[in-house]
Each structure stands twice: as structure tokens, then as C-alpha cells.
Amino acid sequence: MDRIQRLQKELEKTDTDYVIIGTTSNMFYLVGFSEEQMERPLLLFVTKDDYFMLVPKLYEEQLKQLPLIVYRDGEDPYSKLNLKENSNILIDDTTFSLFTIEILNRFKPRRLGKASVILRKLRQVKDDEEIEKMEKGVKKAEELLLEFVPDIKENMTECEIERKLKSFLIGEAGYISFDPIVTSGPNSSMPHLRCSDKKVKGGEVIVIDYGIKYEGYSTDTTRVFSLGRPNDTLALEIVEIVKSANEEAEKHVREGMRAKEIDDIARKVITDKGYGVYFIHRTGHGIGIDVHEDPYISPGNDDVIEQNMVFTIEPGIYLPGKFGIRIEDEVVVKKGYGKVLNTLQKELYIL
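Present the coordinates for that one chain in the form predicted together with another copy of the chain.
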């Protein structure tokens, strides 16, 4: 059964009239087409028994194998649509708001909801082909990182390293799943700082969080490095704690448990060592076409872990003004247990 049909089968159980999808990961998932989101509406409409796409004229030749409603630049795209008013519409979560606002104001739905309520069920459980791509992706990404890191030298800036890594990953893999994070010393205590003009010094903690796209699927891995031995021996202690948290959580992944229980396990290890207040984010997130997707391994999340889900386990400890440590793997649930896709060492790499 193709993916549009699987979505339609789910729609049958609801009173949804339309699912509207932009040029996002959901469009790629449903019809295999990917494009950056832009200001021209390029939207897929799925109903219980039909689907069609609203596309600008300049995509017509490229998409001719699909059922198209075509408009030209200068025409009003929405006037080509014949959506019924007062309907129940689900909108693709990451589609740009301008389309949602037009739909809302033009077609007066009685309800607008997030398409993820249905699509997440389909996407969070991967099929074997998807898992194979993701396994290969992680392998490839790891090889590339090991090839890259010897090029990190003292006095390069974080952004210089980030740029070289990004250029290298794209040259070798074609696509990245997000702009890599390269932070060092005190900057590493900010988990989502991308990089700065700070120069990397010997003995500082360096955090690298990066991913590629492999046949459309994202990878996401974090490891920690140091040029020579770390100056601050506390860094090695913290690495040990984060590594234990990571491994404890991974070891206890079971089909049927709740996402929050995985978070609890990692968090308990860190809290027991007195660093709970410095673990300032969730333990992980699902991954697939998107680098972040369901299930989220968050405190309080009751989602049940199922066979063939893939998610990250990435506890961290962030000491403001000092450094931060995060160790991130991807885990797939197979035969009831968690199988870690990563093979890189979790200890700090001394470069």
C-alpha cells in the first residue's frame, strides 16, 4: 500500500476533510518530492478518497506524473481551489504559516489542526528500507567525522571549523541534516550555539554535533574532543557521568515502555551525581527524514516506544562559564530492545 493510501486509511477513522502538506519532509514522505519552502504555494491536498497538488507553472513539467492544479505567476493560486467551507483541516506542522493563514481566511474552516496528529503515527515507525538507509547514514556520517577531525588545529576559530566541516560533509554526502554545532571551552555550555569567532585552544573541551542526509534520511551524532589532554580534569569526570547516563538509557530501551521512562533513566544518573540542574534539555528525539521528529524522549512524554522507532539518546551536562558535555547516539528499537547505531567511542577524543 502506498503512503498516500496509508494516510487515507488513517483519515477514514476521523472527520478530517483535508490534509494540506507543504514542500516539507511530509511531502517527501508521501510523494517523494522535495523542494525548499518558498513564497509560492506548492501544496499537496489529501482527502479520504483523493489527492492533488497546487503548483506554480514553473514546476509543471517536473511534476507532470502527479495530479496537478497549475497556476501562473500573477494569478491568484487559491482561486484555483474548490475547497468546501466549514471543513476540518489538518495542516502540515512545518509548512509556512502564510499558507495556513490564507487557507484560514479564504476557506473558513470550522477547525484547523496539526497534521502530525495523524502523520506522526505513520512516520515514527520506520519500515525496514528506511532503517537500512538510516543505518548506512550513521555509518557514513561516522566515517566522515573521523576523516575530518585530524584537520582541527589550535587557533582555528569555531566558525572556521564549522564551515570546513559543513563543506566537507556536503562535498562527500551531498546534504547535511542541520548546520553543525562546533563549540569550545565556555561556549560549549550553550547546547545550541552554532559557533563563534572564538579560537580553539589546546586542552579545551570541543563539542561537535552534526548530521548528514543519506538518501533523504537524517543522522544526528554528538561527540566531545580536546586538542591534547583537557586542562580541567573535571571535564573527564563529567564525560564519565554523561557516558553512564547515555549508556544506562540505551541499555534499558524496551518496546512498550514510555518515552518519559527513558528520559528518567538518563536524568537519574546525572541527578544522582549532583548535576541534575545542569542537564537542561530532554534526553532525545525521534529522527528520520527530519532530524527532529516523534517520539520525543522528554520528561512527562507518555508516548509508547514501539518496534522500528528510531530516536537519539543525548544526555548532557552544561556548566556555564566552564564547558558542556553531550554524548549523542541514535537507537533503533529491534526485537524489543534498543540497538545503538553508533560505533564511535564515547570517551573524549584526544586529538
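Shown: the form predicted together with another copy of the chain; wanted: the form predicted alone:
What comes next is one chain alone, with no partners or other molecules.
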């Protein structure tokens, strides 16, 4: 349990008595177990020198390789815990509040904080096994996209394409990292519009933002398509600007620089071309088990870029009422420099 041991070292540094983890991505990271949150408490407790899980009886056989405290339906699970009062506790940020309230009322901690203050530092620097999974995931995701896009036809609705893409990805990869974004024409100027009943027309920009899960790790890629050559020649110009911003930021990624410096590089390319006001989001985000993790490649973020960090570079330009363009890759920091995991072309795909 190397990751547990690394966490325990952080507990010593921060004078934390307990970290309590729910069935979130943090639990998968620490012990390799994934489950939906439910009304029964299923919690991982980590102390400076020990760890155990509080689990319902129905998980006992499934998790028998881990140290367990087991309770049956009808029993009070919290009565089986022996947490000392007046302690310093960190609780998983997205654990259900009903568990947090019970911990507060039962054990009256002196200090209560978010587990992310420690876990974000551990998780944002990947090990070699994690990076290998992510590289394979990106390769698989790209192959699937190229296999799918020839099925996009004029007069299909955005949501029809989105549903077909989602079904295809789940069928081929097993899991997706988020519901795909498929927008076209004027709708593509709204970066997080999932889809609509609008029909895709020839000559319109089509933005596809999608990802799969590969052995528990997320991918996240965006590319731009068109059925035939774009009717608006400005779209080709904007694609080139966004591509330049993407590539300029990627080639300058270095260990030791600040996250905000990467954002500045991409933003300057777009601003210098007169479209800075239309770049309306951060340049990127960390990625791993969750599709959005630290470090965030955003203005003002002073986080230092370290070896084995993985994050996206995804500049965009969004012209309301016309179209939007975004090009997104994943980048890993290796041997002091950024290595782009994606191999898909960044130019507009004409279908």
C-alpha cells in the first residue's frame, strides 16, 4: 500500500489524526476500490500508522483483502468506531454530508478540514503505472473517435450524434469519463452545451469533446469537424489561431514553471490576434482518475509544474451566434519537458 504510506507521511507533517475517505475517486486511488456513494456508510480511515475500512456486511467478502470493521443492517456502524475526541480530522471533500454530520456529532473533532489539502498533492503527480494507463487510454480513445466520425451525416441532430457516440464508446471501451459534448454551428460557441435537437448542416463547424475510462483513468480530447468545407471561411482562420495557441503552449511546458505561465502563453497567442475576449475559460486542467484534477492551467494559479504531472491544453475561441473552436490534448511532463499524448491532427477534419 505505497499510496497509503505516502498519505501517512503527510499526516505526520500536518498533525492530522484521521483522514476519512468515502467511495470517491480518492478511495480508488488509495485502495483500488470503486463504488457509488449510498446511504450506508462505506468509509476508509487512515491514521498515521494504520488504516481500515468501515463496511456493510454485504461487502465483507468482496473486500476481505483489506482490514475491515464490518456492521450489519440494523446495527449502529459508528458505535463500532473508536475515534478519539478532540482530534484533527480531514474528510473527503465530496463525501455525503450525512456521514460528516455523524462524525462531527459523535467524535467532536478539534479541527475538521478537507482531505484534498493532502490528496491533491499526492494525486497530481502520477507514477509510471498511471502514466502508462493514460497513454494507452488516449490511444484507444483516438482510435474510437476516428472509427465513429464517418457515421456523422447531415440532418442528424446533435443529441442523436451524442447518444450514438456515447453508446459506441461504452460498447467499445466499457466506460466513459464524461458525457460527450457535441455541438454545431452557432451552438458550438457555448463550450459546455452538451447537445440540442438542432440538426447538423453541411459546411458547419462541429465540436466533439469526449473521453473514455481506461483501467480507471480518464481521457479528455476535443477536435473540430465539418461536413464539407466550412461555409464561413473565418472558421478556418480561427482553427489556425487556436491550433497555434495549443501548440505554442505545449512546446513551452517545462518542469518548474507555474501553471499560470502556460495559460499566459496560450492566451497571448489568441489575444495578439485580436480574439482574447473570446477565450472565455482556463487553458487546461489536470487529469487522472477524475477528468478534472489538479493542477489547473488557469490565470493566477501559482502551482509549480512537476515531473509526471498530466494535464490538458485546450485553448478556444467562441464567437457568439457564429461558432466556437476548441482543440484539446493531454500533456505529460517527462524529463523536464511536456510530451503530448495525442496524435490526432489538429486541423479541421472535413468529413
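Positions refer to the first chain, counted from 1. Treat the numbers as computed from the prediction; the structure is a model and nothing was measured. Note that the rigid core is defined as the largest set of C-alphas that superpose within 1.5 Å between two forms.
Once you line up the core between the two forms, the Cα of residue 74 ends up 2 Å or more from where it was.
Put the two forms on the same core and the Cα of residue 88 is off by 2 Å or more between the two forms. Remark: with the core as the superposition reference, the CA shift of residue 107 between the two forms reaches 2 Å or more. In this core superposition, residue 39 moves its Cα by 3.3 Å between the two forms.
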